[in-house]
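The chain that follows stands alone, in the form predicted on its own, written as structure tokens.
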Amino acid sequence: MKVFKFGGASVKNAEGVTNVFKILESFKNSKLLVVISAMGKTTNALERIVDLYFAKDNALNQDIDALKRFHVDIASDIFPNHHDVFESIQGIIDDLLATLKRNKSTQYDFVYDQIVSYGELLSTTIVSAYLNQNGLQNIYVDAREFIKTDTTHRDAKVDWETTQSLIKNNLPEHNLIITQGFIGSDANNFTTTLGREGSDYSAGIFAYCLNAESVSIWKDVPGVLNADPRVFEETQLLHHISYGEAIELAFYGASVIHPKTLQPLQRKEIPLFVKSFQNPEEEGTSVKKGQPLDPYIPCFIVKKNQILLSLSSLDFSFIVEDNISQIFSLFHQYQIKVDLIQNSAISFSVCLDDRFNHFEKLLPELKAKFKISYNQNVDLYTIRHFNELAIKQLEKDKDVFLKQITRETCQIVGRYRKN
């Protein structure tokens, strides 16, 4: 079996859905499990619905109506008027409304997972129905019945033993299976999510448990590029890279592959292909064991809206292992990701990714134990396989707050200089 994953950009409209059909039709002699993300910017829209719900904002129902209208409009372009899919869409929207109505939890992250998951349910319902209508018979499965996790909402950890047993024993036998990315469920069957952009990870989980032949991630770029084309003007396609290099790029923030995706694939040496859904005949990028970076060029990664935090002891004593252990325990408690570390005898600096906006809650605890200073809304730039020209180009027009160089990697925390 091969595992395919289509992201939100590939199914953002009716044309995208028909294009997915064409790609899958060209693989109709293969056994496929297809993981699909929410359509277009639906996850953003659902995040706003969660915020409106907690704010008790009257715009809530308008946003839910807009969500329904967006999906109905896509369906209207590719289905006849009285197709069952319209009833299915209404059923999902009704279930979303019922979930909000019966909810008693005040925990934002818990409610977030219950609501944001409806994006994937809507997209897979539409795609599955369209494939069946056009002769690609498939089975729709709910990923939550197979991917089991702990209760860490918005960043759930997979229960690999249970997940593997469910996929191995309960996944139906069929040549084409459609399922959702991003979502799973805990032991009590409450919905959990695997982290923003977690659909790639879902593909990796299914591939690992199925001993898949390969995983293909279909993107709106030609493959893995040496820089994000939305940020950097000149980019080059990386024809092939190793698992190790891909993990490094993903860890530092390369958005083309979710960081957790590669680990299960590497364990079973399952090849990963990153391909363009706009030009599916092109080779794209292959990620396999041991293959060198081709071409061997500097790779640029930027993570926006970071926090540069510097701490020093109140009594000028050394920052040692005990202090650092306390600090990292707090970062873990508040779900704040550390992307860079630099320390001296009496100070300790970190670049932080405050994914869930918990930094303000953390600050009082840090201030009680350390002298702190911080810069918000800074950018973290990483250059893998740097050279002096690459560093010089990156530093141009920026105020540099911190710079760190190791054998293969240069990292710079900075901000564009105001004129």
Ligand code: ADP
Given for the second form:
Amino acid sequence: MKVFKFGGASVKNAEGVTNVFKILESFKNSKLLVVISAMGKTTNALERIVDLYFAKDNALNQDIDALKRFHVDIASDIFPNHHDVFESIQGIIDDLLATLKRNKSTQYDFVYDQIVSYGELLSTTIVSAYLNQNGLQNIYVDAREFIKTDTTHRDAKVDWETTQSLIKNNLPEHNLIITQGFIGSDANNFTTTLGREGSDYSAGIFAYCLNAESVSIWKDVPGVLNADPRVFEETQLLHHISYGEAIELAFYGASVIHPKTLQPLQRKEIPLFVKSFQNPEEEGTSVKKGQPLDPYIPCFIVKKNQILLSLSSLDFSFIVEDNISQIFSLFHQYQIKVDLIQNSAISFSVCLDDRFNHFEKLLPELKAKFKISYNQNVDLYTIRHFNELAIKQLEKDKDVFLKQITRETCQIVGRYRKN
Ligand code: ADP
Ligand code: ASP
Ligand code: MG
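Return one more block: the form predicted together with ligand ADP, after the form predicted on its own shown previously.
Below is the entire complex, every chain and molecule, led by the chain shown above.
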């Protein structure tokens, strides 16, 4: 069995859905499990819906109407007028409205997961119906019945044992299975999500549990490039990379692969292919065990909107293991990710990724114990396999706040220079 994953960009409009059909048709003779994300920017639209709901803002109904219209418009382009799919879309929207009406929880993250998951339910319903209508018989499977997690809403941790057993014992036998990325459920069957962009990870989880032959993630780029084409003008395709290299690139922020995707694949040595949905016949990038990076060139990664925080003790005493462990446990508690660490005798600097906007809440706790200074809105640049020229190129138009060089990796915290 092969596992495919189609992301938001691949199903952002009617043309995208027909393109997915064409790709799947060309794999008619393979057994496939296909993981699909929400269409286009639907997850962002649903995040806004959650915010409006909590703010008791009247724009809520308009936004839900717009969400429905977006999906109905796509369906109208590819289905005949009276197709059942329109009823299914209405059913999902009604369900979303009922969930909001019924909800008593004031816990933002819990409600977020119950609502934001509708994006994936809508997209998979439409894609599955379209494939069936056009002769690609498939079955629709609700990923929440298989991917079981803890209750860390918006960043749920997989319960591997239960997930493995459900997939092994309950997944229906079929040559083409369509399911959702990103979503799972907890032991009480409440919906959970695996973190933004988590659909790649869903593909990795299914592949691991199915001992799949390979995973292909279909993207709007030719494969893994040596830099994000949205940020860097000149990029080159990486034809072959190892799991280790891919994990490093994803960890430092190459958003083309969700960082959690690779571990389960590496454990079972399941190859990962990153391919273009626009040019499906092209090779793309293959990620396999021990493959040397080909071509061997510097790779540039940027993580935007980070925080550079420096702490020193109030009494000029040394920052040592004891304080550092206190600081880290606070980061953990506030779900703030540490991307880079640098310390000297009396000061300690970290570059932080505050994904859930908890930094403001953490600040008073830090201020009570340390002298602190920080810059918000800085960028973290990482160059893997750097050379002098690559560093120079990167630094030429930036104010550099911090730089750290190890054998394979140069990291720079900086910001575009204003002039
Ligand atoms: P999906 O449609 O699966 O959600 P994403 O948008 O998450 O796809 O990932 C694809 C995007 O990742 C590309 O459009 C590109 O801008 C970005 N990206 C960042 N770093 C890289 C890289 N090193 N190589 C290729 N794409 C990259
Ligand atoms: N739809 C989710 C998101 O946009 C998950 C994904 O696309 O991977 O974050
Ligand atoms: Mg995405």
